[in-house]
Every structure is written in C-alpha cells, then in structure tokens.
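What follows is one chain in structure tokens, specifically the form predicted alone.
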Amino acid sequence: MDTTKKKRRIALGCEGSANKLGIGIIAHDPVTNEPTVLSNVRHTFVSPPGTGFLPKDTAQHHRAFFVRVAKQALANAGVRPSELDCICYTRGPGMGAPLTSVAVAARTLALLWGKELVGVNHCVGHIEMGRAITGAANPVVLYVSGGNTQVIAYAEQRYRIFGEALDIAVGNCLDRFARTLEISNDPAPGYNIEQLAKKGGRVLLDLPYAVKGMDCSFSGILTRADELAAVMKAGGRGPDGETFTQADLCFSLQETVFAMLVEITERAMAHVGSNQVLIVGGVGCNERLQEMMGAMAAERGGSVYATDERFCIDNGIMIAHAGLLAYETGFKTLLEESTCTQRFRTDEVFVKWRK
C-alpha cells in the first residue's frame, strides 16, 4: 500500500460563481504542506455575441455539466472518493443562481461520500492559489475579474482591502464593451478585447480617468467608450477629427483602465512598504496589464507575480486549495450552514492558516 498517498490530505473543490464551472483536486504534503495539483477541469458557458450570461442560463449549464466535470476531475487525478478529506465549494461572492447550483451539488457529494464540507471565499481562493503557484511571499494583491476589482494586502490574519471599484468591476467594463462591439464571447470577451487592442494604438482616444485615492470608477469610462463606438459605427470621426477603428477603441479602453489599476496598486505598495505585486482574477491573464504593472514594479525595484489562464481564470483547484488550508486548521461548514451569498467580502474571512 502507498502510505505516502494515504497520509497526504486531499480536497475536491467546486467553483461556479459565474460562467465557469470548475472542479479541481489538490493534495497537501503531510510534512511540508506543499500543494500538488492533481486535476483542474473546467467547462465554460458561452453566450452568443452581443449578449451576456444570464444567471438562470448559467445555473442550468452548471447543473447539466457538473457530473461529467466531477467524473473527469476524479479520473484525471487518479483519486477515489474514499481518499478525499473534504469537499470545498464557493460560498460567494458571485451570481446567486450559479452559486446555488454548485453549492447543492457539493452538498450532494459530501452526503453521498460522507465527507466534511468547507465553504470558501472566492477571492481568498484566487489569492491563496496565486501565492502557491508563484511563490510570492507577502505581496500587494490586485484582484481583477468580471465581478471584483480590489487592491489587497495581508495584515493580522485578514486580507485587508485598501482600494476597490466604486461601481462596476474592470472585467465587467471590458465584457460589456465587447457586447457593444458585438464581438465573440469565445473563449472570453476580455481576451478578444485584448487581441483587438494589440492591432490598435494608431489613435489613443481620450476617455475619463477616474481614480479617487485608492478607489476607482469604471462606469463613466464605459459610457464614453460606448458613445465613441456608436460614432464609429455611424461612420463618424473622433473628437479631433481623426478616424478610428474597433482596435483603436479597445486599445484606448485598455490603456486607460490599466493605468488606473497601476496607479492604485502603486499607492497601496507605498502605503504598506511592499515591493511585490500579485495579480489574480481573470483579467490578470491580460499581457498588457502584466506589462504595465511590471514596468511600475521595476521602477520601485520590485517584481510582479501572475499565473496563466489555468489559475487566473475561475477554477475549482483554487477553491480546493483555500478550502483545504482552512480545513487543516479545524474549520468546516455544517450542512445546515452550507449557504451561499452574492456578497462576501474578502476581509470577512479569518485567515487562521497564516501568521
């Protein structure tokens, strides 16, 4: 019998807070506590161009694909249900209907296999997975996704929010502009905005720049970008009489919103005295954001840490990892308390596993 395999702690994580259904399995070494990714399976609900993903349709997708994704995760990991220590699921934040669908499925697995449940904060999952993959010790965290924009630093067993979006998240701004342009949502609207932006740059259109301390606002930028898109579609010209394309609009939008993110992140770094930046969340995959953040960090003698799409984009393995960290401290979620919530702030979580 493989005693090493028997002694290691293993968790299955279920993520479904938005349009990605992810199930991952992770193992923690019993001596070093080092994580090993055993499987990381994901299936995405893609809506038609020009549309977003509605909660009811997304929830239906998660229900339809949960069993096959779970089976694939177990098969890829080579793990039997009896070897699992706990079942982890995203408690929030996120979209209510998709969260509920996956929470019900996670409860079902816990009851079926006789395992403990662990509810996980989605953002803390991103942070802990980012730290594990990159090796960043104590960075300022920029969490950028379709639903959240936060600048975070760790202090006294909490992930403290130093700045955040005052209205819509940066990822939501990019996704909604993709709808305005009616470009494809496959593989992701933000990714397709990024590819178009690489073809732009001949014209930098003036968009509102809204930073207030360490907070920022994206709704006014989106409104102005939408107005310029309407002008472009009508064959009009820019404010200075210049012609511009979809690519120029995407370039201008990215440059503006990413400059805002760099500014608030640098301000947080100066405040806490850190020279490390960890970028997490789906928008963190964007190469231009990483480039701009890297230039700022280099000027401060620091460095930027980021992961690829396997771990930046919502996934089950981050929920498994953060859940197992909490489980190892004795935390568990009772079945009657295994709710989910659309609002669950990062700084509400007591991070008992860190000093």
The other form holds:
Amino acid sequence: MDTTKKKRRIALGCEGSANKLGIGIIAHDPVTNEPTVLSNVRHTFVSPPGTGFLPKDTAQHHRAFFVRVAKQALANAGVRPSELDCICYTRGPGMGAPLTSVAVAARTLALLWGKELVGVNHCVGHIEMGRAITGAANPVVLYVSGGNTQVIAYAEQRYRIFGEALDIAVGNCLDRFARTLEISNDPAPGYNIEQLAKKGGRVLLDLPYAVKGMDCSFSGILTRADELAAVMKAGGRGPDGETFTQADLCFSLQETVFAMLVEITERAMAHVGSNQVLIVGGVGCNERLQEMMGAMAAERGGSVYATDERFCIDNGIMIAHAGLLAYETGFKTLLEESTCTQRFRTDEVFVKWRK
Amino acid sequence: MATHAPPVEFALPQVLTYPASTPPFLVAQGAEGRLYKTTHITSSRPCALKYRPSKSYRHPILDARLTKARIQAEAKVLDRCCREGVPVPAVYALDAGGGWLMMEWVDGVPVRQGINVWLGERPEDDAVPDAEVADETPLVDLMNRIGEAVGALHRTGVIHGDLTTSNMMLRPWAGGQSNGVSGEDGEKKKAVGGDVILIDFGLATQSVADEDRAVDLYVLERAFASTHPRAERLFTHVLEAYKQAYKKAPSVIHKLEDVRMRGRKKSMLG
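Let's compare: the form predicted alone is above, so bring in the form predicted in complex with the partner chain.
Shown next: the complete complex, the earlier chain at its head.
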C-alpha cells in the first residue's frame, strides 16, 4: 500500500557542453525505477558551411534560447516546477563558455524553485541513457562524438576507459572534413557526410589507418583526407585512374575511421570477455557504423545496441537521467560547488548506483 | 589479448586444410588472430601458425591491405630479431595475402605461469626475513633474463608494443638445471628456470626513439605490478639487467620517469 502511494521522482536536466542546448524531464518509477521520458527538447546552434561553432557564439546561443527551451520542456512534460525533485546540469567535459552559460542558468532555476542541484558528467550521461533505452545490461561502450572517442567498460563502480583517441575525436575529424568540403552543418555535418557516403563506394581511397593497441589517432587521417580533397578539386585521379568525387571521399573516410573504431571495440570486448556493445554519442547515429559494429558483434556471437538521434546526440534527458540516478543515492552538488570544468574524465565519477 | 573459448567452430585457413598437414590444434583465440599448433615440413617439427582471418565488417580492400601489412610487419620484426640474436621464435613460412605466419613452436610455459608457481606457496606479506633473501635467487635470475631479453630487443630498434609476462615464454633448459635438487624446492626452481623467449609481436613496431622504448618498459612494469603484485619489488632487477644488456639504457630509464609521471591519462577536451 505504501509503495503505491510513493511519488515518482522527477528531474530536469540541462545540457549545453557543445553546440546543442538540450533540456529534458525524466521520471523514475518509485517501485520499478523504470525511467519515463516526459520531454526532450533541443535547439542546435548551426554555423554556416565551411565554419565550426565557436565557444563565444555557442554560449550566446545557449543564453538566448535557454528560457524558451526550458518552458517548452515543462509544457511538453505537463509538469509544474514544484513537482521536480532536482535540477541536473552538465559539469563537463565540454567547451568552457557554453558549459558556464548553462550551469549559471541551471543554478538560477534551482534558486528560483528551491531545488537541489546535481552536476553530471556528460559521458556518464550518454552511457546511462544508452543503457536505459536499449536495455543492455553490462555492455562494452563505444562513446563517439565531436569531442570524445572512448571505449569504456564498467568495473567496480567506475566506467573505465580501455581505449581512446590520442588526438582529435572521430566526430571532430568528420566535422572538420565537412568544413573542408564546405557542405552544410544542418542538421549536423556528420549526417551530411553519411548521406554523401551512401552515393560513393566506387573506389576506396587510401587513407592512413592508425590503431595502437586499444587507442587510435585521427589527425593524420584528416590531413590526408584534406590533401585528397585538394587533389579532387584540381581534377586529379584516384587509384583506378578515374576522377573521384566528394561522395568517394566521404565513403573512404567513413570506411577507414569506422573500421578503426570497430577494431578497438572488438579488442576491448575480447579483453573483458563481453559480447554486448553499446554505441553512444552523436557519431553513434551513423547507420554505417552501427552496421559494421553489428557484423563484428555477430561474429562474436553477440549483438550491438544503439539508439537514434533523440538520445545519441547531446540532449537534456540523459543529464536528467544520470543526475537522478546519482540523486537517488544521496548525491547532490552544493550551490557553492556547482562549477563546471572542461576536463572531466569518465573514470573520475564514482558510480554508486551500480553494483 | 585474453583468450576465451571460441563461441563457434572457426573455419580453418586454407593452408591447414591440406591432407599433408598435421591436424591443427587451436591454442589461443584473440580479438583479431588465432594461434594454431601444427607441424612444418615434417611431422616431427612442431610449429605455431598465427592466422588473421578476414573481417566481414571491413571494406574488402582495406581488410586485405591491413591483414597483409600486419603479417608482413610481424614477420619482418621477427626476422630482424632473429638475425640480431634476440630470443624470439624463428619464422618458418608466411603468406601475407592469405593472412598467416608460421613460426617455430616454443616449448614451455608463459613466464606469468612460472612466476605464479614460484610465488604460490609464499605467505602474503611482503616483509621477507633476511634468511629467505638468498632463497629468491632463482626468481631474481629470471628477472635478469627478462631484462636481458628486453634490452636485446630494444638494442635492435624493435618495440614490442605489448610486453607482459604472458607474452614471454620460459623454454626449459636441456636436461633441467635443477638436477640434484629434489622435492618441492627443486620443482619451484624448475618453474622459474629456462630461457626467456619473447612472443606475440602483433603490435610491434620498429623505432629508435627513447620515448617508445620507455613506454614499452612502462607497459611491462604496469602489467607486472598488476599480474604479480607480490613480486613487484623485484622489478628493479629487470631494469638493472636491461641496463647491462643495452648501453643506451640510462636515457631510456630517464624517459621512463617522465612516462610514469604522465601515465596514460590524457585530460579530455570537449
């Protein structure tokens, strides 16, 4: 009788570590702990073709849209501020100025409504949301986005990093190549590369392949891809003596970098003896990556778990979910400690909510 | 590369399907390679066959290019080591396009196993009474042989890339040196006796940079500490012997200090 009367717990999450401003509201069932997504609103700062998003402009975008997005999230969820248990925000890692803007806004909400604050690690947010949506119990996690490339497995209350990019993130490599080709950043540069790559495939252009154990490197590949793009513009010829197109370049780049990601993931899976793999982060939306990962997992007698753009791409709901998990174990961030940081490693977080 | 029971029956590389070959035995299965035991030329010459099967997830051109390059690189490194007297298995045959490399079979057990047998009976605490120190000589000798082997490797300009006590074999000495010593003591001495042979050059590279050598030593140090915490203090003997075997060792050891400070922690941006 008592348990049925217990209120569901509700959290609002604010995310703004890169060019997406996301606010989401999640509810956890008091009995089963099942999460329910009440709302998930996102507004993306899109820079013109050939350019990237700069911290200053991105922060300005987040400040300008925060109130609108927050009101929309509350309206979509049909929740009044008084019903919330806590306000969760991204503490890091990310770009300094956008993080600060959203952290200040989250503090304001907490003070305004008299709620507790919970600072969340962005990477842990991705992992927890991916687990909740897909139902993967204890997978090896490949976290791939514009800022991060990590192969992660859970052990003894921490998400441990088995392998990572030694220089730029894979998403950064793709984003910057989209800039070289001056293709649109709307809805996302990586999405447009994916669509272009579907038209390629006649040739595979030779790009460096840089895997070192469970780590990998992407900056050399980008340099070579940029050089090939210059060759293409000058009307140069590919390995088969024919001219090649943007589509061939995008295809070759995707085939090479995704093969590297699948290889390091497989090595981590062999190392920890797991046959489940979960892909999270913006690059995780890419269907070619999901397909390749699926083929690898199938060979190992396992399966791949992936989500769609609502949860793969940065969003507020994942921050709300991970924050609420921590809040339920008694974790909270005091106002005077509610800072944010550009550097915040995934393995720094003590994962109290898992056994 | 951890080994696990294969989930499915694997297709054999073509070279092992010929009627003349000795029935292969799957020794180990890693993320990207399988190791079989079979024979080379005559049925009395055992060999190890490392096979890199093609990966269906990769583009066929990329797959062929990687497999070929990796088999060739491993064979080149082994060949170079053999010529320069580094203790590694000799290369018998290879087919880079076919994705396999046939090597000398190394008898014996991994160093990891030898050390664990030696440590097996010892009490947990690290405080060893003086009287027992002399008793440790065979293990210290083994540390010296490990240091010599790694020193010889680095002298030739090869970086192993995955130095652990699982990637070193203990090939028993002919006749056994523990002759005359009987009982449990003799068994334990025998466990850490033998020549150290370095194996699994799948991640090896050729480099003459101190930084790369230092990272190689750091990987070994970390692996040693996590696999044999009770013998960790003896690791200094490995470095001592390394210095003896390799004359440019001091600058590598100096670099090792930096690598230790840095760890492999990279602070994340974005």
